[in-house]
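The form predicted alone is given below as one chain in structure tokens.
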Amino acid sequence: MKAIQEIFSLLTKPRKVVITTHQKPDADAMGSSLALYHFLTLLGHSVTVISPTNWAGWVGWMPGTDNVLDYEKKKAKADAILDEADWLFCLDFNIFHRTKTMTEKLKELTCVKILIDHHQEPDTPSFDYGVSDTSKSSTCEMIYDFIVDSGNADKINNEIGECIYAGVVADTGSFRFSSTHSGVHLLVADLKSKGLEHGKVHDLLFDNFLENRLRFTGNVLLNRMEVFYEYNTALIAIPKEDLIKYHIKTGDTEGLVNYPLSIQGIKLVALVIDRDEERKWSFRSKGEFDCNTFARKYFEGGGHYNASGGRSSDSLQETVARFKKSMMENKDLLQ
């Protein structure tokens, strides 16, 4: 994989560009994709954003979302656009299987493939150009760097700024995570100087849900959370019946895994949700417990040191039992 800087000189020639991200895109995935979409469009490229799946309603406000293709719903149209692409930008994921049903299609493409991502253990041989930097707070921060470092800081308008800020504020936990280095605050200061209304973005991200989601959260914390103080661990297991009862849609479970981190002494939080096709895991930790290694070892996952995800084909009861066993195996690391 060649350095991302090597494509800067190539940006002046208009190309057919596709931007894609991981399945069920969150604020960072959608924000980075749309920020890059607006930027490349300003440079005269023909740009299409293709999401592997649908996305949460609370990112639907981002400028340009109406033009994003849902691969699962419009596969034939998306495949035709992919076949004609000169460049494929892959954002906020670093291995093709994270795009779900798009995986084999992306592997077979012969166009130039460009990676911009901040997760661990990238599949660099699959990309022609790119940057993988785990020190970055978010992929949105990396898109900001891409625009500025390519000599196009003047192109950052209100649409691009809102998309970048949304991903940064979401992936830094509103600037409380350790990934919030000084450069993140300088980035935000620059966006503010360009006219960013940060309160507006915050409201659209965090104060934009229906009543059922709040009642669902209350039920989860009251009835679905277990705390294992001897292991400094909290577990939330959400059965499918809860998703049905509270009419939970894509994105409504975002942020639930962070709640138990507020409990004194808790070092690891695990959230598992009983989906139709599999059980989806999210892990968060404080301090020196490595969520990435844990998720890769036990639940076919990975991500960041203090935040990762995983999956299981076992039943909810079986995968919860497996988690409890793995928790016990890691007792020394959780003390």
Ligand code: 5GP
The other form holds:
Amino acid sequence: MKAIQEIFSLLTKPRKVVITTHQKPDADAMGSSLALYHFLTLLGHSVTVISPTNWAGWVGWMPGTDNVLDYEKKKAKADAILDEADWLFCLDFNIFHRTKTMTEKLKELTCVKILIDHHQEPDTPSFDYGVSDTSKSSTCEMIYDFIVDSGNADKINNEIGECIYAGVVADTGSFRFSSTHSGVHLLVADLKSKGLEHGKVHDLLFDNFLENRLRFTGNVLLNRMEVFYEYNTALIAIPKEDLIKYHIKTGDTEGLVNYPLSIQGIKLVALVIDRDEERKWSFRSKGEFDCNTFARKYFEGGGHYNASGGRSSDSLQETVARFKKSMMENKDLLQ
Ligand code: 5GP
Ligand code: MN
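Could you present the same protein in the form predicted together with guanosine-5'-monophosphate (5GP), rather than the form predicted alone shown above?
Full complex below, order starting with the chain above.
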């Protein structure tokens, strides 16, 4: 994989560009994809964003989402656009299988593939150019760097600013995670000086839900959370019946995993949701517990040091039992 800087001089020639990201895109995935979409469109490229799956309502407000193709719904159209592409940008993921049903298609494409991502253990041989930097707060921060470092800081408009800010806010836990280095605040200061209305973005991200979601959260915290003080660990296991009862849609469960971190002394939070096709895990830690290694070792997953995810084909009951066993195995690391 060649350095991302090597494509800067190639940006002036208009190309057919596809931007894609991980399945069920969150604010960083969608924000980075759309910020890059607006930027490359301004430079004269013909750009399409393809999401491997649908996305949550709380990213649907981002400028440009109406033009995003959902691969599961528009496969034939998306495949035709992918076949024609000169460049494929892969944002906020670093291994093709995180695009679910798009995986085989991406592998067979012969166009130039470019990676911009901040997760651990990238599959660099699959990309021609790129940057993979785990010290970055978010992929949105990396898109900001891409625009500025390529000499195009003057192109950052309100649309680009809102998309970038949304991803930065989401991936830094509103500027609280340790990934929030000083450059993140300098980036925000720059966006503010360019006219960003940060309060508007917070409202759209965090105060934009239906009543059912709040009641669902109440139910989960009351009835579905177990705390293991001996292991400084909290576990939330959400059965399918809750998802049905509260009409839970894509993205409604985002952020739930963070609630137990507010309990004194909690070092690890694990949340599992009984989805149709699999049991999906999320892990969050405080301080010295490596969620990435844990997710890779026990739940076919990965991510970052303090935030990761994984999956299981076992039943909810079985995968929860497996979690409890792995928690006990890690007792020394959790104390
Ligand atoms: P979340 O819990 O919010 O779904 O994911 C937390 C972090 O772990 C995100 O950065 C996400 O990209 C990553 N992640 C989530 N699930 C998986 C997975 O199954 N495999 C890998 N490699 N990373 C994941
Ligand atoms: Mn991210």
